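Take a look at this single chain, the form predicted on its own, given in structure tokens.
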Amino acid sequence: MKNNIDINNIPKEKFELIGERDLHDVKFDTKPIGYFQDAWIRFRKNKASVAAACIILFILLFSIVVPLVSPYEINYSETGYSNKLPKDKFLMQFGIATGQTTRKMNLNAFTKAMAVGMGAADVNGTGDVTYEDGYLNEYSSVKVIGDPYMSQDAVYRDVSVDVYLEEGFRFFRVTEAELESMKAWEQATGKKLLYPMIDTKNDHPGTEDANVWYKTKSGTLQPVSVKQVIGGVVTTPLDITAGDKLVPNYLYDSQGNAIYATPSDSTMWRVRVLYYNYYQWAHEGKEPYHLLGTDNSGYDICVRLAYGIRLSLLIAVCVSVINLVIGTVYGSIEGYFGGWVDIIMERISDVLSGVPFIVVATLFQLHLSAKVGPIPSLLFSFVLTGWLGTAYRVRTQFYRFKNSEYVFAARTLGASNSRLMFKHIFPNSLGTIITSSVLVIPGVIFSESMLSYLGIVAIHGDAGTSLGTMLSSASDLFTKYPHEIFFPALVISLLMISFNLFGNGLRDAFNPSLRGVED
């Protein structure tokens, strides 16, 4: 009795019979959720795995898009701009990737740094440029001058410099045609490329530094006023201590005009060029901007990183797929037939599992890489024993499901062994197999990086590189140029963490025992 209603006194006309057709319509009003759909729903609820999948996708897109949009190729190398900091024209507006660093300079180092801008301003070789002219020049490597301080009985100052502009000037040997091309480029662009030659024998015997265009007058050191520029606006002057005066040390002809080229031999000329503009002349007006900087060979790190990600992921995925195929077939045969078949195959697995991977990889690189190349030999190293883990998991799953009732029913109906193995048992093991295959990828990436870092595997040069090779090349320069090792290390770390989180999400999503379970 509920709400004072007597169910025994309800009139018969209030009831309505439901036919068999109507009953089935109600029963199938909602669609059943499939195995993969249910797995996808549970995977989406794992926020860490979804975030990891997004990171993996971003890294993959980076490796695909960067080589397509970058002005640099994988084999591009400019040794004059090796070990340079990140610099990007757009990001510089926000104070990011400016290509600048702070150096501690004494008087001589500071004078030489200031002389780069002064030399760039002295286009005619008259020598009448001032410190202020050099500091305000667009090619001055000095950007911010710190206050002087005493250190170890000497005066120092912290100076912010543009590492691309501090290259300053260089000597080159060019042909007559190249010399004329340089002059034509100057007229077409309005930029100065050729600068007065230096008398390297006068006051600087044996000196081949194209930036030392000056001689210094001896005398008492005096403060020189240089105006500081902040945001393009000239502000208060700075007092910097320097020599009395920088005296030009150029070569002049009989009329007193600066000489811009001297004959090197019958066909070549020796010139002194502003390297920043020389780069633009040699590369059709392109300025040296490198988003992630350059390495010790002058390669663009951004492009090399993209190709390194491609190669590392390609090796990892290939190893994962090959191990999946071999391990699935091997493990399914072991688990399904059992008995003496399982005993023999397990003993083979035990022997292979006792072989050290690093020994196999080293031997393959020593004796096989010369014939097939370092990458195929590396694949052989991973595949030789890499499938054992997958085979063990598949074997365990087959032992778990082969005596199930649905398998017995299929066998009773005349299903063949191959049908029972791959049609009835294997699908129930799919979640575990997929998860183990995904988790192989970060292990391969880490192992490849370790082998490359140790120098066992050599994947470098103009044709390509790997993440481990980039780490190995930058390891000796870590304290001086940390950006060269930071970016590949960051990518490896993200791939390792993301693939592990992604694999854990797949493991939970494909777990049959969690099917239909709500979090």
Second form
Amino acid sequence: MKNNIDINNIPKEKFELIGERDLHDVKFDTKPIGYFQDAWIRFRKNKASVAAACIILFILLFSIVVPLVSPYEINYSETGYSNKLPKDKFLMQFGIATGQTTRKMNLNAFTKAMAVGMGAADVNGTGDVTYEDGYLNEYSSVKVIGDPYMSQDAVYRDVSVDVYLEEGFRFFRVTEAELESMKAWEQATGKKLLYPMIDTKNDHPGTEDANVWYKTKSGTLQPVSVKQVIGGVVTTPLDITAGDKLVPNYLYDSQGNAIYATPSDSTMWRVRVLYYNYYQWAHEGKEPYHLLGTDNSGYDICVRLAYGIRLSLLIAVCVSVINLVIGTVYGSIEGYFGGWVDIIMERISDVLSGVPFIVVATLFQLHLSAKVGPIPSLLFSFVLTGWLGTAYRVRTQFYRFKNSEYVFAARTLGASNSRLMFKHIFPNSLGTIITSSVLVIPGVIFSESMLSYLGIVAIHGDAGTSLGTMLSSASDLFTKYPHEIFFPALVISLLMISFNLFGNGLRDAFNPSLRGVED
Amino acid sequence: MQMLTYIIKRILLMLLTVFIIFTICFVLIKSLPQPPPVGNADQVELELELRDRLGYNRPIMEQYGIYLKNILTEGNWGTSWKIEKFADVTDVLFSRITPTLVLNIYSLIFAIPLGIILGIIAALKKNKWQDHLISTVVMLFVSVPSYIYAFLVQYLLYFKVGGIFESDIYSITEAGTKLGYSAEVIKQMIANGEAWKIYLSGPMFVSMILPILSLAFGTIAGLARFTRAELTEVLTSDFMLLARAKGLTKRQATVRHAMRNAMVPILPMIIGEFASVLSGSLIIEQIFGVPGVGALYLSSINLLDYDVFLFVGMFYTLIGLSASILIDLSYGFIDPRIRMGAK
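I've shown you the form predicted on its own. Could you give me the structure of the form predicted in complex with its partner chain?
Expanding to the full complex; the earlier chain stays at the top.
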């Protein structure tokens, strides 16, 4: 047949020049939209995902900014102010974060609470202060007094107290130099720090409680008597009125002046200080304001929370990136070469996927935690099995695309294996991989907080803190101090929800088959 | 027949995997320093002697041989040195399965119907307010970690509401006493392996309400989301249109065609849930003081009771692998089309 041309030897005359005119495709009138641009357009339409992304951004900013601006360091702890409620100078004006709580008090407890303000007002130890003076004093722990009511044959009140001022007075052992420094501080600031000592050697021995500066019936908190202003009749009334006074139990010298420091031993002095001012003396004039309160070791929750978020996010992002790299390379090799390479590599990932994560994490902690620290060993355990999912997805994509025509074309043009793998086939799986990398993050945050909550991973001390550690330290007394568990729990929940929503939004945006389906 | 060879192949592969994992774990665990024996002088002496006889002082590969031999010939997986002194680890584990099992099954019985029903409602009312409500709540409950619900229900139901709710589940003696058994009877029952009677009793159930709830929330949410996704997909398929076209009412078409098809992926998921109930939830058992498998695992780490740790670890591995096989096989059993395809 004449048509049967030998393709390698086409005679020259069969070719013909088409001329000098330019060869161009017809230009599109519309603007081209790339894959990522399209994904971005559709991602923006998903309101929930955008909101989630904003929340993530906010939490991230919180974790970066708070440690920079906070007056507290991560290892700052003040055991005197442990388990304290949130209190903030600015927000107090709006009635939030006031550091106040309402307690049900009987008469003795109420007297003791009132005595803090009265003691603070009584600078010279004369005992000549009324309940009203105490209530109006700036150091009064009692902020709002409820009306008395009868309950189980006793008088009770609901009293709103400031938990920081409630600490009242404390005894301290200080050196001579510290005592001088305290006196100098009092001079400089005009605030009162040293208060009269309590007489422990009379008929009404004071207890170790520095707040009971008034005479009590032996062994109880019941004040011996309440001086009533009218007529000076000494009675013990059922209820307190504004003008009543307490009988002081201070230590006086021979001239009748109050004593402010007693020698404890040859070098130390024993003093009774107002803790709120002592705190300021010890912390260069800083007043105790904790925006989110303090935990059971007296750590500032706000700063610790920021460090916990940093750690969680850092681990999660590291794991996500490392998994992405390992999974991509492993999955590409598996999927591209197929055959026995695939079979052997699949067996390896089968075995790895069979090991429960919790066992891996524990073994890594037991083996490596002492050598490289708990956080790197945690990272290793996440990485050991974490990349399996990514590898599986990449492998599937490779199986789908490796036999397509465009890959054959590229191979015919002489593209190398690695070029085919990473330049031609891999970009097809980019969308799925980005999505799964984002969806890995909430899983890692959950596992990390769970492991540190259970104590399998011990992140405290030098290693900083983690959200799980905060939860576990707060969980013992969480019915009593719910704020300590509330903030870390809220942050974990928000992170998990936002990352899930964000990831779902990305998945929908990167899925071309959903284009135009919405609405 | 082909099904049978497939099952056998899968099981053999699983055993091989378990064996490899066991070997790696064994080497890793035994290369850790064995904690020194504790207790009085007699116990210390006994423990050292026992360890010596079991080959604990020999090289690791020799120990491995002895260990394998003991497993294969006597079914002996080692000895607990700390948690229950000198008890067989298998006994230690099996005595803790009952509470885990009871708790998880209660929660599944409660969670599965609720999850499916919510999913169905959301799918049938797609894009109406019912769907939006259910989907939002489900999204929250899927994302929030289970221990947060645990704190929440403890705080709200136990601390604020109180009443019948308990913060921790009863110990077996507490529950037994509530049932009117004397201490001796309870001991007798535990010895006879009848502890499950107490675990299934009414007072025990009441004390388990909070952990059941905490476990159930996640399952309900996960199942509802899955059911909704599957059912919406089925509802939009062509055969549903055909079913309506041939004269079925919407209700008939949904019940006879859509539900049955949607159940194909849902049932294996439920089977998987049931298969993994044995492992127990570490964190829920920790929070509510459940003396189950998860708690055993934690105490084996804290007390460095390595034989128990190894055995529980292998138990987890086995459960996980068996669950995945069961899920794969159940697809074939449930859906005739998949079964045909295998041939």
